[in-house]
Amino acid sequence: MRLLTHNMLSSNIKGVTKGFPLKIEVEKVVEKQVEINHDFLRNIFPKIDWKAFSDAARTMGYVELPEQAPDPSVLESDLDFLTKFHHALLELHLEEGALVCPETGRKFPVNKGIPNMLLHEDEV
């Protein structure tokens, strides 16, 4: 699971209000080569989390990023932080693990990079 699709996910238990952002649990994360797309990077910057995407990209080992959001003019001009941001984002896999609700503590697991999502009935 890219950090691209954990920043996207909350949690959707009934009565929960506080789902987003899920904490992750690392037991293997991978780095998977993807070609960079600057344009798609400078799209995709302005929906990003920042605080959830540099926490989960420190919890999975990378501790490049800066913790505050830079400005977004540093996408037109600064090359080495355009190739951090797309090695955080898309090449750094969660392939095992779990992610947790920061509110009750469910634990969704992370198998083969799939994250399990699926609520128990009581949870609808």
Contents of the next structure:
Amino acid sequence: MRLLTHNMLSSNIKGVTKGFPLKIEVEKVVEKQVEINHDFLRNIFPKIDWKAFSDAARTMGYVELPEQAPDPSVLESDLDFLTKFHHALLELHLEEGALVCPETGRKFPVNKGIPNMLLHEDEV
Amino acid sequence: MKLKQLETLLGDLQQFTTPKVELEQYPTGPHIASRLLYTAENSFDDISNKVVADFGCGCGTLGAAAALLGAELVIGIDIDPQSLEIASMNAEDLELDIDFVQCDISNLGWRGQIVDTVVMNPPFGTRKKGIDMDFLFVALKVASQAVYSLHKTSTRDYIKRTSLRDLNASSAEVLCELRFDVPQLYKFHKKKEVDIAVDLWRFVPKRSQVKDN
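Return the structure block for the form predicted in complex with its partner chain; the form predicted alone was the one displayed.
Now the complete complex, all chains and molecules, led by this one.
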């Protein structure tokens, strides 16, 4: 699971009002190279929840992103920023670990890169 | 990539080994899958450089097709772990990076409309009534640009009316009618192979009119 996917997933347990962002517990991170696409990065940037994203990247051991969302102008000129943004968004994979509901602490295990978000009967 | 080439690549994918009837697991054949994605890409520009989700991905045929046509991120979501395992292997065989999530689409927790396009071959609701509309409801909440889906031709009027009235669709259009051949997978199938008429739909969610780019 990549951090772009993490930026959308949310805990949907019955009664939970704020299931986003899911905390990450890391056992294993893998990196896979993907070709960089500047236009895609510019389009997706305004839709990213930056705090959730940069916190997640840090948890995964990647500390190169600013904590606050940078001014969108960096997307035009700053190749260094684009490279880091791309790397954190699309090249880091949580391979083993867990996602944790921020409200209840319920753990959703991640095995072989696949988070298991299935709810128990009493959570639906 | 040419349509024929896409169809050939998809034809090599592994399909369900022991399909589960309660989940209505029927493989999406390479013929239908290639046409669905090819149309989405070439007629509507909904695939390349986009975030695409494959709902009820099964063995991952539609998602793989989206990745082959240049989607930037593909997310395959299915309730069944065995299907996801096959889908992962299929993606690996084609050297495609696809994210998979195990989840019941009816209970999917999702933030915002970051996904551009949802593609799906949902259960038709012959085993669990209304599941097809549950899928469509969630898809139209998650997608910002378009939802491509297959539904039985016999339900055409109902799908049109309900999606526009209750499911947040601003338009619902049948792109073409296809024959879905269901091989004899299950014991209750009396005939060797049946053809079902299905419609390929394109829905546009309402909020996509206020586009942020």
